[in-house]
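Next comes just one chain, in structure tokens: the form predicted alone.
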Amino acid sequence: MKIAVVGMGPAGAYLSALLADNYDIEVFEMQNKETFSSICAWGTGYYKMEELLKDVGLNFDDYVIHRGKELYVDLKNRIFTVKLYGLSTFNKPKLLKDLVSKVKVNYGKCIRSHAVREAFELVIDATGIYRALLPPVEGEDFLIPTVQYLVKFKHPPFDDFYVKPFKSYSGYLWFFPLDNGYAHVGAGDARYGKYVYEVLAFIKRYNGEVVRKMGRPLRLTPPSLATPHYINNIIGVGESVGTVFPLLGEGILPSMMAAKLLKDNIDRPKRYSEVLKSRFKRFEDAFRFVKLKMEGRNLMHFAILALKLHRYFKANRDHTGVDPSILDTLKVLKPF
């Protein structure tokens, strides 16, 4: 079977690696090979990533930059720490390139028409928020704008991960450490629009030097609402079908996990769609929580939702990378 994978993010690259030995794979990536990079903060859960990469013959330790121990959480300038469980930053661009080393990659190719359908038996839409080949999301599609800077610090303000949630859980500011004084500093904010100011103020406060600016919106719509997942011979995977955990804005591992689900159901799109919604059902609770908080509603069922989300964190700490106590969860989810 000839398969086109459009998009070389975590979902597209990992799926290509999973299918490389049994299918004729061709990848289309809009960035140029020489300047190829990745916008996100390069943070993910060590243990789940280690497990997934073993399936394609790669060792995650070859890519890890910083392995965290504690997460600093800043609530109204009161900082407390949450225990981490393998949350790490890693060389994401290098990993993505290595994942597609066994297949043909067409760099600098922006595929936005259905003409590609005629040349391939199956087309994978791994284009993230753009859904370049799939139809638009049915109903409301919830996107949150973000900005991020690669920053060089002479004296980094934190020796580990740091986040500052915004009012009504409309977003948060992050500091993700890299190496040699570098860090990714960014923020997303769906409601108040002050996230760029917050990030620049943080960088100025700690005498950081901006090396590069990047950023794009994130899709927080969960898989159950980010439909359709397929049409004709086009199937979506990753953020194009909603695999970003709404509370954290993290989509690397969920997107790779979705790729594995697609690999196991490559000729059964309906079954894939059902399994996708089932596997990420808890994303619905997180999405509902975030929406209610942003709308300023009084959460009568806050404790119930918080308990469900806490159970999710504990059960999935291998890929969230965090291991909060129930009190930690309640404090982090409450702002303000």
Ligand SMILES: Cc1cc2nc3c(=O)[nH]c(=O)nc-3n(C[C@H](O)[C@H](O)[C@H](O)COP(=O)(O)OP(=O)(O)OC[C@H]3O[C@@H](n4cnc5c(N)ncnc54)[C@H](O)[C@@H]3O)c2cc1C
The other form holds:
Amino acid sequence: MKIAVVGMGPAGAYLSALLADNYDIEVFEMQNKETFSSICAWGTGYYKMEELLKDVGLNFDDYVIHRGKELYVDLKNRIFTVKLYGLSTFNKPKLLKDLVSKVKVNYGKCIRSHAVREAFELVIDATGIYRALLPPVEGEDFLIPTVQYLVKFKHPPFDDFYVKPFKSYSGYLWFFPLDNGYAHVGAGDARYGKYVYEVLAFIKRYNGEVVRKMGRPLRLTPPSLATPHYINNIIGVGESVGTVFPLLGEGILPSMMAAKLLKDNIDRPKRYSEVLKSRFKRFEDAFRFVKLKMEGRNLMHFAILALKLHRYFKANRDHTGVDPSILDTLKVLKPF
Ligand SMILES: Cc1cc2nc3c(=O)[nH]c(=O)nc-3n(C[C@H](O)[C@H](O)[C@H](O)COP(=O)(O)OP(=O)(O)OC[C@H]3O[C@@H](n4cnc5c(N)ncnc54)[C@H](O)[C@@H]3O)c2cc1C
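Could the form predicted together with this ligand be shown next, to go alongside the form predicted alone?
Entire complex below, previous chain first.
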């Protein structure tokens, strides 16, 4: 079968690697090869990534930049630490390029027209936020704006990961360490327009030098609502169908996990759509939690959802990379 994979993010690149031996795969990526990168803080859970990469013959240690031990959480300028379980930054563009090394890649090709549908038996929409080939999300598509800077610090302010949740859990500011004094510093925020100012103030306070500015919206709509997942011979995978954990904005591993579900159901789109919804059911709770907090809704909802989410963190620490105690979870989810 001839398959076009449109988009070379974690979803498209990992799916291509999984299918490379059994199908005729062609990847289309709108960025150029020389400047190819990924607007992302490059943070991920070591253990799940190690497991998924083994399946395609790659070793995650070849890509790790910083392996975290503790997360500094800043609540109203009081900092406490949460134990990490493998949260690491890694060289994401290098990994994505290596994942597609066995298939034909067309860089610099922005696919918008449906002509590609006629040339291939199956077309994968792995274009993330754009959903370039799938129709728009049927209901409300919940996107939050983000901004991020690659920053060089002479004296990095933290030796590990740092986050500062915003009021009403409308988003957070992050400092994700890379190597040689570099870090990604950014923020996403659904309600308060101040986040750009907060990031710039953070960089200034610690004498950082901005090397590059980037940003794009992030889709928080979970898979159960980011429908349709397929139409005609087009199937979506990754952030295009909502595989971002709404509480953390974590989308790398969930998008690769979705690619695995698609690989197992490549000729059964209806079944794929069902397993996708069921595998990421907890994303709906996280999405409801974020919306309730933003709307300032009642404490009863907060307690029940916070407990469910705590259980989720415990069961999925291999990919979230964090291992909070129940008190940590309640403290972090409370703001303010
Ligand atoms: C600022 C920021 C920081 C983040 N930090 C993290 C983090 O630290 N950890 C984490 O787990 N998640 C993070 N995320 C989320 C994560 O980056 C995404 O959810 C994840 O990369 C989604 O993977 P994907 O393959 O579905 O889509 P993407 O990674 O968005 O990849 C889509 C690809 O498709 C290409 N493309 C788009 N349209 C077309 C077209 N028409 N034709 C051809 N190519 C096209 C794009 O150039 C891109 O390469 C962050 C997101 C943002 C915005």
